[in-house]
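A single chain, nothing else alongside it, follows as structure tokens in the form predicted alone.
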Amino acid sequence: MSPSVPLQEMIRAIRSARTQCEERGVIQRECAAIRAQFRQADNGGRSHNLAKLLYVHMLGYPAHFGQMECVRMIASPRYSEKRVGYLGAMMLLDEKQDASLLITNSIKNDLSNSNQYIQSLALCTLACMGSAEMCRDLAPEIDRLLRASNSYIKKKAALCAVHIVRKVHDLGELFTKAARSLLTEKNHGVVHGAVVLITELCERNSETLERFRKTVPDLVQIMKGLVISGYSPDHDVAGISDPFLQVRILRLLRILGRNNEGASDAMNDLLAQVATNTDSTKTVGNAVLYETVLTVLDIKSESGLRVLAVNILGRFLLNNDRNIRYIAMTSLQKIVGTDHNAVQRHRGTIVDCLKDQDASVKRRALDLSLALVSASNIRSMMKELLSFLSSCPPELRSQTASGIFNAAERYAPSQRWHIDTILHVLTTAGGDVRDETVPNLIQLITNTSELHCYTVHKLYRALLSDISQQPLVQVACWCIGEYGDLLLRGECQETEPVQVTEDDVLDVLETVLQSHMSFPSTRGFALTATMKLSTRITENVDRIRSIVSIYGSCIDVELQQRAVEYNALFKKYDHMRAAVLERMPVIEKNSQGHINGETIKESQTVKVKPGEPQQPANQVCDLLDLLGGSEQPLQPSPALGSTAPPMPVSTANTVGGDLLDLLGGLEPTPITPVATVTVYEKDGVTVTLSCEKQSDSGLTVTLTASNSTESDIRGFTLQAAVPKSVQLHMKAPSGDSLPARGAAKVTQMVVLNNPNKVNLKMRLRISYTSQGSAVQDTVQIDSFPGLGQ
């Protein structure tokens, strides 16, 4: 066969191909030549052929044919055979394969050349694809070439040192005194290679750590003469005198200075020089000044170094590059819990990168933003973020909201305040709020009685501009519903006062009720609203009672059920009406079960009177389903469109209390409270557990989720299994996000049904992402409380 064309002429063949199926005619007629050379036992151009098959090999096509040859052409005695058999074997082998175990020996061999050149052809290698049994058979070859004379060779020994100890940690302690002695070199490659390793050392070994913490005056000598040192045309970027050193030598700093408050002192005086010495209008210094500052914030270092770390950052957020503006507020994001009164002197700064058109740098800036608004300066900075919020990106909005209601929830200088932010927000991004918006919103209301007519007259003019934004038309059928007879009074001191007719806020409500716009939920809160209004208002009970039995026949049945029961109170229950739907009390937390809205664990026992015959549980069921109570007794949940969040029934001389000695006698068991225990706690993120036996087989387990953290959870999912005798039911969670230092929790339920009785046993899966970070972890449940396991 003649021989293959040179490896200039198939490149250009290659290129020159018009079509992929051309491409590759021309490898496979080249590959099938190179092969049938392989096979002869004289071959003159081996190097050749196999520069020819790596070439093949970097366009996707398989080369793997060539491994036995990359192996013959390394036992060669000739360099330029070697050169390329090394440079296939870093190509075409890795440690998986059992070729590699064949140039073990011919490594070790050309490690003990007296050719430099060789020796540093078996030290990349080695570096490079190196196996864990390779590294543990050539480790003694290369400590003993780091102590050669050649600093050639021993700047590639570290570096094949590093791969080592990455490979096999026991390995590590072989290299500590060669380590050490290398930092004397005065060649910067060898200096490099040195710290690399010492640095890799530290991190694997904490004994290690303690031993190199002594080096840390040496470290700083070689820093000083880089910071001092004139021009150098070898080792000088940008006016930088090797910024590649300098950046390796402050990394290593950090480890060692790390919770050491000797070696940070030493350093201390250091780290001021190159701060305040280094040019920071090239990118090389910018890059110097980065890893000092984070130097700086990991140690022990001093108040007035911190605060100078600080305002580099701030320097950095007035950089044209976005890079640099990005990594800036990262940095301060993680040290505005430890100094930030020193970060908040760059509020105005940080507040303009949301103005940003990069989409990372204003999330960023939004993060940090939320993270600096304190007591101080609530209203300057909700005044920023609630313009932000107006004209901020979708993906963004939701975030933003979030961080708005727990800032004013902490920070808030006045009820009213606290309610407009809220509407402002609901108004502006109503569709982008969490779940539980809503009920916090209407306990806020509940609360600040002196502000129920402001509030109502607010929220009805928000209404009749738009209904598009669900939560805020719930809240506001909410507060029509409950406060509409001061809505209708039209005297209101801290509002411009509006004359409101009856028609007027009928129309509004069944407005709400028509709207294609409107979740089944709204619906919900607009038919009670209207059915509460019957008792608040005169002259349009009819028109009342006409809405309420259109949607006796709807297609929903939650509202259909709703309809159902009031049509029933007006006709036989028209007694009651009045103290069934009269206002709600103040709703207050309750540490035992959720707030706002979700179920509340404690309910009061209600008296009966002695002698009195009970009824049948079905009549008392239906009476509590008039009053807007759940399925299980005494423990009402919030039915759909319920103008408030459930309350604890309260004693006899109550209207509930009432209304039920009128059935007749009623003693219920009393509900004690059910027992949490903890299941995982790790980083921040806890799980609680409680669990609420059904029946003999069948157990509701609750799991309650919270973040202490300073950021952030999104994703957050839980996952169970369990045996495969019992029947799991997950339900809906409450949420898939925790907001930072427990502003909120997320609720999942877990039905499980055990009709054979076996040991119960959960495995809990809990997935979330955490600062850019997926984050997944597995704790089993051997035991659940109060069922005696």
The other form holds:
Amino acid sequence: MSPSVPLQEMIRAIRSARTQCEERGVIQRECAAIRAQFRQADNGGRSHNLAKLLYVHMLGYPAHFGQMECVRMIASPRYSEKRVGYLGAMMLLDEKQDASLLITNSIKNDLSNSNQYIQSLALCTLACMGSAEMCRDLAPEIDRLLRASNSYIKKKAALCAVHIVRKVHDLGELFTKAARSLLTEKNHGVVHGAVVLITELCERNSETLERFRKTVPDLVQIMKGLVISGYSPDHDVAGISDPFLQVRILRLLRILGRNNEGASDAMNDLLAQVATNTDSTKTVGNAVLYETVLTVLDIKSESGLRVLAVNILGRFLLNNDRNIRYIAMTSLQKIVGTDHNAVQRHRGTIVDCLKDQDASVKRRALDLSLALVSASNIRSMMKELLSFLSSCPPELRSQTASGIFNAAERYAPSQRWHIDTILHVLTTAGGDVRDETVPNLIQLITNTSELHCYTVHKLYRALLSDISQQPLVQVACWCIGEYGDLLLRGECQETEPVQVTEDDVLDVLETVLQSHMSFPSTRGFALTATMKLSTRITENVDRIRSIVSIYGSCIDVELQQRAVEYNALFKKYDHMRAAVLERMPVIEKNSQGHINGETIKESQTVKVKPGEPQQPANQVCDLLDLLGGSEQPLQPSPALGSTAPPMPVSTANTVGGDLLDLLGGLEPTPITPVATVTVYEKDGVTVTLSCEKQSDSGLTVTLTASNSTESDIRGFTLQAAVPKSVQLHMKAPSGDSLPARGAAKVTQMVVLNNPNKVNLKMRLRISYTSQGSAVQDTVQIDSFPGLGQ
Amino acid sequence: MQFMLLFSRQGKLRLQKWYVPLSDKERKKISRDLVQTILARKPKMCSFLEWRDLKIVYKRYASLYFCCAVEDQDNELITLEIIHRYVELLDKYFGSVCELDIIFNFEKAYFILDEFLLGGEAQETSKKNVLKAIEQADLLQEVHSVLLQFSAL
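Output block for the form predicted in complex with the partner chain, input the form predicted alone:
Whole complex next, starting from this chain.
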């Protein structure tokens, strides 16, 4: 093996350059020399020059001027030049370059060369960087080579075919037959190539998959041969015979056995044999076991085999090698949904992996731990998760926080525990939680009225120590505003009460207001809280008044608006202040979409004096979002967005009128009516009703209107009223015009909630305009079909 | 396999084999970022990592890092074996291979890789056969260059 001296000298020269600048100089000189040489006629050193250029390219310097030289070298009859030429093509050309097309012809010629090493160069290059056009051009050649050549070429042709199929899916058909026959060869390389090719064909085309299922027995046979056979020096790796081939066969079996009982049965014994006999002391044995486990878990295996597979994963979890533990957790993640109990058995080990040094292992352990949380282990798991949160790497924090919230929501053993957990997360990782955490927590707090005192004490203490975590500060301000009186009372059953004065509380809120760390939204919370305290404290109302008036000239428009309105509340509408700032009612858990829409419901705690001062009340309503309907429809305030907590306005109140103005809700989602009954028929206008029970107390009613007269009807609206304890939510109608002669219908969905199970009645008011005149009518519905009363 | 990179502890690339079509600029960027990520890892850490949307398998042999990017369905443990097999091949060919061998004979390292992997997949699972093929190819090259010298005379 003669060293290419010029090349090595150049490399030595480059390496001895002491600075980047010197190196650049050497390289520039060499490149110039190389360029000059390329331009010269054919000389003996062409391959050396190209090799030098490739070295330079690897260091990161531009080498595009060598592309044409590659093309020329590939066409040369000399093997040494071809070799370097093809290497250059693979390094410098990619399918996006135009020059790559130029070598197609050379490759074609070389594929039919009598020398197998030249054929091999062509095959290698085609498989590495062949573009779709090149593949289409040369596919028939490859097919020919798959059938009629020696094993050295056959194995390469098989992998070349794999590349072709990946680039041009349709050409898969071409290779199917050849692939099948290659399986019977003795040469391991050829069989390996055939298995890879068949895998690729089956993954792309389900028909091909069906056809290749017949090969399962052959594959099983080959595997058995590998597993049982004695020591074969050629292919042995640490006692395993040809692990590369074994792994590929197992992978193919997985694809063939998926969702197919017959194929899965045929491989059951083999998989059991491999799983039990493979030596797992070295990585190579574990590689085979890993692939076996993946296959067992993916096909329709019998339960005994599945248990065996999960046990292998369990053993992996205890392995000293970190890689194996990582692999085990990845696999367990895939089956935690289906074989939950089996995975639960290893929960202890998995939780231990949370403390591993490696970030990848930690991530896997986190995913798996969150999936394993259940009602029975929630307390201990949460302890682990919370301690993980305080020490976990920053990129995992928000995932951990949301995981903890989800788990807490589903399995919280008690309200207090739930609130404690959320507070813990907010104090540790407050910056990484999602936005909806704040309203969710507030909703949770309002729902646990017995813990208001405890909660406000805890939050006050948290606020004293740290005001940088925005979600925590926001919730704390809200609570202090709402339950400040409990704080000031100085007694608490659940926890050590604080002895504070009103000034102290106001100090804390003012600190938040003035702190540069507070977001504008947080400031909004603090200002509102301060305002609410004006009705809950006795002595320092003046201080509050002055705070509020200061912010009347704040630069932040949102704060300014609030302050100005609160000022107004102090001055002109002082008589209303107590009522407006009363305790909030329990907020109901609601999904995102229900922003508006009114309900007829007995008011719980908030009363509104109807009549004159509607204006400021509406303004205040928009901001505080406390009050729902009055006689006027409430427009959803656009400023709701980020400033006020988006509290759903489902708890509203009314003076108890029969009919309400209705707001459109969401897009109507028509449901197929179960049983339809006509409730109104007059003057050609028909309204039918059908209903569907959604839950124990929930009911969805669909009203359908049609018009059988000769003229169109416009402005068709329906209004509904139900008994006091029933909640009603009308969705937007599909339209408001009924074309003549029943050409189209209008549907409207009404969602009812009847928690007290009263006798359900509905009064329907129908209004429309027909032929220029307005018509209004009322009908009472006393029985609902399908309700079974 | 999508690509294989060999680089030194200082981050210098010693070999790069790409099996997916990417422009030079993209390749440079990926190499740079990946090399930095791997060099930042501590010695005892896991050999596998998820980087961008790829699965990366890497192993350090003396002063060289061998790094492969594989697809989702690929078996990571067998990829480690593939890396190990390649190192064994280099070792057999050069006789106790070290980084300098790969630097000064980089084109040979590529030729050996191309006899072992094709299109990103292993083509020959027997060490002996790979080395035999390389030997024959080298011989062919010798013969041709001898002929060349004779014809130049």
